[in-house]
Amino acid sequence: MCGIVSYIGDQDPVPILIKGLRRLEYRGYDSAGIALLDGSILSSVKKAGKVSELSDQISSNTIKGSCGIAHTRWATHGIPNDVNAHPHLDKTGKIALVHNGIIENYDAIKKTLESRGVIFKSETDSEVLVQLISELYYNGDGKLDFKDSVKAALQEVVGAYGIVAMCSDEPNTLVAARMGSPLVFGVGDNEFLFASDASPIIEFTRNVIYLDDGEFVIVKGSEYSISNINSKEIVTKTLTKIDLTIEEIEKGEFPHFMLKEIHDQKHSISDTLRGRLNLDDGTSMLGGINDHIPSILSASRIYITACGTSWHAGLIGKHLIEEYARVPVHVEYASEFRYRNAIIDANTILIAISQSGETADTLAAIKKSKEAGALTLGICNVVGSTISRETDAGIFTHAGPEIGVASTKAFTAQVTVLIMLALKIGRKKGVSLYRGKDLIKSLKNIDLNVTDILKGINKIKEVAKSTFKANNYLYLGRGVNFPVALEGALKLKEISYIHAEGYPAAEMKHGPIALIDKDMPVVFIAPQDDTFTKILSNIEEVKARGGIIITITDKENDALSSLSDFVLVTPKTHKYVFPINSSIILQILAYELAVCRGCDIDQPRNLAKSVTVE
């Protein structure tokens, strides 16, 4: 959730660290800070609020050094303020540390340190760790150098962490470690960087090492070594080349990353499909799972686990896999699944979905399922991510980096992968060639569909301008489009702060209908398929109560036109591709409503892009 960036090398660290923090803003944060080592002098500046405020303060309080650490904090323990911001310094002012994660046993350690006279300045769990390191380094038996003091401290803490630390008594040195919170190590030409993801690194080097849990790095001058936190055993790691460009992580001509990423869907979905469709055989080609097809075909049950938007993609995947593969699918919130006594055995498949590949609850669900003997498959967007390495096999989406906190192109790419997965299993289990070809033909036209939808933005803007003062929104859909309603409501809540709910259309009469009045916009997802007659009746019910009706359909007709205040039409397509089309319309609607309300779209309050703590 928080963001770490650190630098050691021949360049001035300050602009590198500030730019790195700005590239990590999308992860969500409420304060930021920086610490630098200049020989044996350690200096630090930290500030609640935006990185721009930190940058302004640094310009008026000149600090310099040869290496430095920086951090954006998303509050867990302690309110957002200057004192609780990172980096945290020890009692001597000689050790600085940045930390992502949670130290679960911080309270017990804190009480022990307080009994030894340590006075804490902040309310954070992270300060406990830097004070513990200090106690071991300065008040121990003198046998531990700085790196060994950090290791010893980490062996005493329970929880999740990605850390980088430095000490003025051992200048030109950085130490870093990872346990449950992502950390990427960039290896350049006489310069090294640590970051929570690759975005702050790519301007300086394409060569990175993705650290695994339990790994510890020490960088001293122009050399580095990697070992295990619990031993002195040296770990040999392979450099990975980042396939990412600066342009991909910048807004370009767009006012917000979210709008850019909505437009990216003109090619991100087709990029995810590229080379994976076989029209002649009416099937998909998914090389990442080929070795496990027999196990997938013989599975007695499938669990899909995810969080947030990815969970909604999983609900669509359930419809698709059960339709084509005829195997029961259970969709679980990872945060619930990890604590539930679910039925998992060697005949179980777990499909874990995550944009970042670092979601803490989803990783815990994978671990639990592997221990029970299940085959684990990952669907994620980030090559080298923990989920891509921890699962037995998987399928990458090719959405490209997603910076906006509210997921757009990652969601449609996930649904695209699930369509291909369902088709792959279905064709192996007897789905006809005709049905396979029919679905693939629609998938091949999807970039044209997206282009047509984007041409209709002005009509969606009209809806937003007419309804942005609403305090509540209701989204209704049936069958495979019920998850689309959930996703539409989530997008609206995330970026506009309008309360919104998604419901199965038929369930409206079991409660939500009581809320409908002349001020309530109701969005109906109404493709003209076998559910259309039923959903038309639901529209009539809202009309009778004076609600504002916004209908998304693939073919306008007189009945819809007379009942609806607004009709938004998507290109005609396969019923299982329609959820992608309608989701893009809902993304644009949420975006335009947030624009009308003057919201901070790319950095909505209280939200983080990648939830790496429980």
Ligand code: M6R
Contents of the next structure:
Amino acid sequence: MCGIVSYIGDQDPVPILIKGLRRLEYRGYDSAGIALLDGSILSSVKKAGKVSELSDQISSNTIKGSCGIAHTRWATHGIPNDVNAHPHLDKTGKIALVHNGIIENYDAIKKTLESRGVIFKSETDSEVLVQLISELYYNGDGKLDFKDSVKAALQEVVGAYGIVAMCSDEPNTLVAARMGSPLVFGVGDNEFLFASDASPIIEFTRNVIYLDDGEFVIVKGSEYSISNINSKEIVTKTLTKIDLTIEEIEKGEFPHFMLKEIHDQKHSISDTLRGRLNLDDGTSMLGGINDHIPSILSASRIYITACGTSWHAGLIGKHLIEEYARVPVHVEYASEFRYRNAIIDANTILIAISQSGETADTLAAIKKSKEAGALTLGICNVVGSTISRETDAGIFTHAGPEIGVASTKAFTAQVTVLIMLALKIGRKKGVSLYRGKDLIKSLKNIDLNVTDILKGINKIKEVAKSTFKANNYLYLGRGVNFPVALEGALKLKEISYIHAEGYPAAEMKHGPIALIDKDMPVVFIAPQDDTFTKILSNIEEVKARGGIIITITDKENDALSSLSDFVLVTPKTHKYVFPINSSIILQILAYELAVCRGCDIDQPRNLAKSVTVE
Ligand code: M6R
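The structure above corresponds to the form predicted on its own; please provide the structure of the form predicted in complex with the ligand.
After this comes the whole thing, all chains and molecules, with the earlier chain placed first.
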């Protein structure tokens, strides 16, 4: 989604802002722009396309200043073009603003402003906000200074925003505010940055303030103050130190972030497990939720809510929690859950899963559940993210920053946390020491499994080379491997644009079997567990119709070899750890297929890394 970066300080803002925009590219965008304030001269450049195109334009069209705001736009209102790109300027050309989020009542405000003679240049909701600020500042009764005009405008808008604005009447000043769209404030030595996430900030300072909804910041030269949008009252905030290295947010020797992050799984899963397993007691130690164990144990139902890949992790979590903890678990798309009349009460636990911790629908589902009295737990990857702060308690996945749009290491870390959570509740509810130890022993081998899987990349490349021209792909699995099928299909769609479906293998006969012909690759996730003989029959059914069979298993046998065109074998492991192994194979398969098709893997079309609007 859109990205904001802004700088005020002693250095030249242009290279800082351009680099910041590059760091935000992973969020997904279609245009970019920058505005600078040089004394009382405001200038801006905006461009549809990549940040590199913006940067080329700036070097041939020198603009300079002492502070500046910049933006990557992911279109919501209005097509991606130069005019709709941010920053947006008001009618006087003296105020510039960058905005993330959606102004829901933009149409009504726009009509009022138009009736007063304001002419809009763009089709965006964001321009409405800057024009409203301008109207209040220049055409009000003169009582409002720039800062108060921004506050007054924000009090009139409905929706979500993270904004940074500046005005040529107030040199060397930036104002920023947040309501529902993340904004991090970096506090350096005589220099300050605002950004949608910490990645553009860490080269300058590790001290940040995570702004909360309703907060407003003004930076004037080397001074800043934080207040509430609706009042003059000063808010005291504490500085947080960010624990993030530059190496973690760069792709190093890898051609794509996605491939780097697939390889990171050699350590990201064990980083997530570190210090949390107790083999002797056959259980896990999850400090973040300790205080809430009694409520979790007495809960009558658990909802897991999430979007996309995190939702798939939730489906795996349902299998695990119901198996070990014997409590009903309902897995809900956050976008649906937030609007439906679900049964939520004080005996309900809501587990929200989110890599970014900023997904708007997931956040709304949390708010709704809290209001209805549920205990809310977060499983998040980004420390300091809104979801990690809004939930009552939680468990961090320690996967490290995930930059590739297609989620990989965050997914396996989420599944890892869910295994530990199921184990923790299960052991408290009477699961035997033997079963607890059995699961932990398999988890402890996870690094070796991943290393082994990565050694098999060439075989996966062969599959990709023979099937990349396919228009459709089908993924089939049973039980806990059905969500793995869904995840494999999502990964493929996202980055290769091949249409793919995930289905429970036995459901194939109820419809999708009609699609199968000699051009249809069908991926079976077929471990040798209690579902094996059943899935073998499903493989026979596809074979009989000429489909291309790709089987992922933990033990090859004659039947599989003779039926399958390709067999990809993962190390033997526990039934509930196998989804981690097989998902990594599917991540590599999607990656290699996208490489064969020449796709833009880290920035797939239309996608945003974290979906911060509804
Ligand atoms: O940050 P979140 O985990 O809340 O994001 C949820 C989805 O937007 C995300 O998983 C999306 O589906 C990914 N692009 C999948 O690879």
